[in-house]
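This document opens with one chain alone, in structure tokens, the form predicted on its own.
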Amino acid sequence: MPELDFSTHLDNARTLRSQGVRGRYAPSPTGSLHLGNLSSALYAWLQVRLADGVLVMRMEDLDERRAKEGSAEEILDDLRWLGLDWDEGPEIGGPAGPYTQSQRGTLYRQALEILRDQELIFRCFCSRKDVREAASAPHGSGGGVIYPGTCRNLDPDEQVEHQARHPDRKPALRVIAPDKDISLRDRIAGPYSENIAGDVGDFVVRRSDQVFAYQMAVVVDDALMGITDVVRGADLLPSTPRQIALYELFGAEVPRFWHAPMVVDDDGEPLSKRDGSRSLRELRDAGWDAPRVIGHLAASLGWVDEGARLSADELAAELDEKDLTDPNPTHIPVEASTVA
């Protein structure tokens, strides 16, 4: 493999951007895909197809401790026989790769001395019990504490002290707020602003188990592998200008962001692996097809009737790119499903 350099990399991004619309699914190889994850990966592959642009496919498997063995060939094959394919990936290459983030780690580490370069990075000693306890730790608007600059300014004899208090804990490493709003105009959420500082405060880009943060690694793989539309979940909203911070940092272009409706449950929470919900090899083992998953997750956005059956390329010849940007989400449990 090539030695990964990020100048090198941002630069053939901005020329892979040129060429049209490049869009990505990046799951985590931490278990079976349910609904939830197929919602978010059909409505980043029919952005792309309808766009007629390139879809990456890239897999996040920084945390170690969380992947399990087999997973990531699992997801690969269970979205093949759904019917989303992709242009690049970690089985096919392309001008981008590698697509696994386990093996980009040298991209990351140039990117920290990017912001270590302009003094924007500080190591933190702070559990995050200690920055929930801390007396002087505010709330932002959306009720999460923020962190109050405990280590920011600590002289080098501070820091000393602060880590012989905890010597089995190694500090995590934070990159200074900007005191600014940033805003965006979501593709399907519409307006969305924040203050960083104000709302957020200094925020973890490599945590203190040294693996490096969702916020630094996701803006690293989407700069430099010259994505220009980023679908995903509505819950990753709030995390968005925390990221276009990020990007502004590096010198590379921010994408556009389509945050997609959040599939639910029967008590409206959204579905995710942690609580069991149904995953796509359960549906399949219980006898569904492929049409049957797609016309399924289809309805629950409003887009085809309850009970259609249909595949992805047939939903996308359904479709346009106003169907994707107002979507009519509706819970639909699976046991009540009419197709037989």
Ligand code: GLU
The other form holds:
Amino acid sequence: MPELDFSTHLDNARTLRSQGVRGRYAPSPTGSLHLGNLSSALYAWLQVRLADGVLVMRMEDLDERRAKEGSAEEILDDLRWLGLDWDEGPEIGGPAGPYTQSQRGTLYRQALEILRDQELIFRCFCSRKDVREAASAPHGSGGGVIYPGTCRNLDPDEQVEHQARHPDRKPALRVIAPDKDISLRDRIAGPYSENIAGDVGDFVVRRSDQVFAYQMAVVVDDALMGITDVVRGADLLPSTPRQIALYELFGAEVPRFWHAPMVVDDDGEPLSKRDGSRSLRELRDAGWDAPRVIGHLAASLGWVDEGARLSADELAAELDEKDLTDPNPTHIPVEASTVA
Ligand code: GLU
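Show the form predicted in complex with ligand GLU, please, the one above being the form predicted on its own.
All chains and molecules follow, beginning with the one already shown.
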């Protein structure tokens, strides 16, 4: 089918990029949205709306083990309730679809072939435990384990031997890490640089359960959807050099990156979906309306005074790009801001 051909999509993406700013919000349907996810969603929405651009909604549902029934619909409903609208996405479609990752397998497989043709892919038989145990080397600057290259140069006999250690597991696929510094200038976080070979090692593009890895899927999608600006939480900044390496290998243009400060809980820890106490559903059930949620998020980023209530459109009208590149994050306990 021509509409599912990688190079046709890449040409299409070039045209879309040339027409102006294209941002995206890419939730995983793994549970209810909380204030942390919402802050990233608001950021992505504001960046696009301030630039008169197009916002793409993409559902990142590849990991079936983490997916929760009904979560995709709930997330879209919550975002609409907040007044964060989008221009292309599941249900409404658009020129760069499909917008749900589970419908994009053909493109990920073609992307894999592009890497295979460059002889950059190898099968890896190691479990996580094997990698941890073999990685006696110092850990990367991000604190993670560096893949020590165990399976990179196995001959066929050695491959059989390695497979025999885990007869029930299929091999993962890793891409050979480029041994060069990859640098970016994040629009919010500033300069960031990493040598992937030294800090991470060869990284997984298809997991042993045969699911395409986040790094791979996100780059294929952002590249083929013509995304010019990736706005997301700062927890994903360390993934960005790996993603830039993949853009280069696919011959795709690298977008601008904006890694927004994380919303933290009362102990200073980043919120996660497990922290149900701050899910939007709970706040809605407790009587919060959309202007109160937007006001709380905007105050947490230092853009409005604590206790302000305003719609997403009203907030957009008050801000300019400098506010987005220079937020002033501050922790506002949910309890305190409930005192009207
Ligand atoms: N799907 C990812 C998440 O929900 C976000 C990926 C991205 O923005 O690059 O955490």
